[in-house]
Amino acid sequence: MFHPRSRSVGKPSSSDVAGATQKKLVFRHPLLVRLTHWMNVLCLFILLLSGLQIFNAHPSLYWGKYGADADPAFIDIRAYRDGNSIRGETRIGSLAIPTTGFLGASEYNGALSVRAFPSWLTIPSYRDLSTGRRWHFFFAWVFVLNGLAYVIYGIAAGHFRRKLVPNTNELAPSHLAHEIADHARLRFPKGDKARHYNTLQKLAYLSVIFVLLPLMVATGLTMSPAMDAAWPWLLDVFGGRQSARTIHFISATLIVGFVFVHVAMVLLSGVWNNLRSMVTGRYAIEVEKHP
């Protein structure tokens, strides 16, 4: 007997068809964006580790035009003797934080050694300010040239305008609050929305590209006596070489923080899909499967 609710075998219902999705590869990253991205990865890695080698030569940060052992530092990584052992300590203003084993005193060749950052975080791993400076200065100029190529392309090809500049609706407080809530719940865009950066990504990338990275480069130039002789106004802009050094360190720290968050989001939202998009330019999104 025919039953009115029965369905033909093998024929999906309309609800089944509506819920079905399939993967679709879309083009996301142009070649120059991919090349400059991976060059940035290399440069920032070497700049960070060689920069910590340079910092270890005098692990204190000051504000103003003067900075030496007799001047008060507001950030200081030090070591002190405690009986037959040494202890590492990081001071921020009047706050003292024990950091033995990582900052101030860390293991080197099987023994506790006095050094601000540990050997596994510096290039080279042994104490060598001269070599660290060579690595740092060479890759600093590679980084600057790479960044200029990216910025020129971004402006000329409309990459910034099309991909990174948020529109008025995206900057609305309600929209930003919704995106923050989605990020906190690890809800990532699906379907056609996954083709583009969300507003939080856009604001983060613009802040790094046009604020933190130029600030790090400008303060790096200000610490150079040769650049100070050519452009003495740099010292006035940043209030002295020691202030520039402090801003350089803080901006580099913020960039490291951005990288950690960036990598975490890549891992959580689909590591292979994100890596493929930055290698081949193709990104997989889910779209409805049409019957």
Contents of the next structure:
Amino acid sequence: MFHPRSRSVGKPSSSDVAGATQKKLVFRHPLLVRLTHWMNVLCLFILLLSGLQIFNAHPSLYWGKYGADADPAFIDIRAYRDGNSIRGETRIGSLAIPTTGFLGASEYNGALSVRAFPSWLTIPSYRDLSTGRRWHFFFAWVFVLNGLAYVIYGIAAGHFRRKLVPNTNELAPSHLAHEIADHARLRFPKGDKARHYNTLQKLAYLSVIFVLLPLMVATGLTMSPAMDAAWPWLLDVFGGRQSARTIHFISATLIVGFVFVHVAMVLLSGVWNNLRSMVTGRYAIEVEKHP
Amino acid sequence: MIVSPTRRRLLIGSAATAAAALLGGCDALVDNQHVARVLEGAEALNKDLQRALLSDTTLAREYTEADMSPVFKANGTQHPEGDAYASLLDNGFADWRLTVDGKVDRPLSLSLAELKQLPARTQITRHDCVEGWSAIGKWTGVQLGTVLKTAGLNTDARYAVFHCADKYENTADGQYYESIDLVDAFHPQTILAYTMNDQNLPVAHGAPLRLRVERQLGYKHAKYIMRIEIVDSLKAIGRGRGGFWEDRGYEWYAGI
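Return one more block: the form predicted in complex with the partner chain, after the form predicted alone shown previously.
Following is the full complex, with the preceding chain placed first.
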């Protein structure tokens, strides 16, 4: 099997001592995927940090149509007076977790101050809701246009069908169990198998691309009073504006979780190879050396 | 080995420098006026798109009494300072007058009783604060469009400016004011409310009269209205951006 755009690398690989394999660069990521990937990195970084600035203006989450100070919040990040100092506390339901130094109360300009998320996690670092909103809404547009370009390309070029949709064999429980076991032992596919994403990867990417990211946009729109007038069904889908705000926060948390795992996998499965493939498009795999 | 050790060190070094620059540079970018101007461009895009999706009469959702917040949070000024407001309040606002002037054919001076004689509209709507919370309440008042038609607008009228009794900040330009354009001014749900939850409008919520402009955020809903001025431009009022919070960086179009 010879990919027209792949080429062999001159230097033999470490396992080449046995004379069995050599490294070969295969073309993995088309230009549009690489560009939209890095644009997405920038957008998600700014959207998260400006989003936390906006959250800090009212650090409580409710369920339903309304929610304010007097209403029961099920997530709440607050500061309480504690003698001459303050302590931060994060409440999830009836569970209260002391989070002084990180959530509720954290260092700002050398003093412990009242802030839900710390200054190093917000844009701007100081408290400024209006600026946070400007950054959030501008980059929301960039994120949506970038995402649309990616999705249109993915459908038109058959990218999703060929690379991301798992086949029936891959979805078989025994196969999935095997992959999960391999992942847990940090054993990554080699050789021809490494040409393709594995099933767990495919499922993770598909859920982020088609569930979590669209959910962020839809719940974001539901927080807009004008959009609720234009598309009132948004309120029915999410059970009210405050539910939508809560889902927006939870979904953002899941995306942050995905990014942590994604970056960990990139580091563990060959950081330079992965980075090169997302910059130049070329990914090195080990193939059998032909005589 | 595809990446040589020196190249690797260089890459690690540049990545670390880039990360540091990114974190340290955020505030520098935020404070840059050119960057701010570019980002503000999204506001016009949001306004144009939302206006395109909404007809001039598309209503914000109206709720039932069962949906109402048990406690409607009061925000912003809770009680205007000064003797002028205190004496109006002492008298149950019997001496209060709403002035309607500027680019109108017939300037008006209306008492609360006169406003209450005009056709009323009652609506149970959701109030969305820019901070993120929401409260649902019941409002009764006269449609702003009714008042403006009575006054008769000049052909160059563009905005309704609401001058309020409260000084939100103790500075020369700290007086609260707001403005909306004629699309929102003549929207059926844009009312000058004098009751809230079937009671006279409480002081904390803007007695005797506040604006409801249901397709925008809470800070547009001016409380303690004393005067409605019709203008062709917002430049000459306050710092020229159309409202107290707008003058302090918030969007004039607050549909999002």
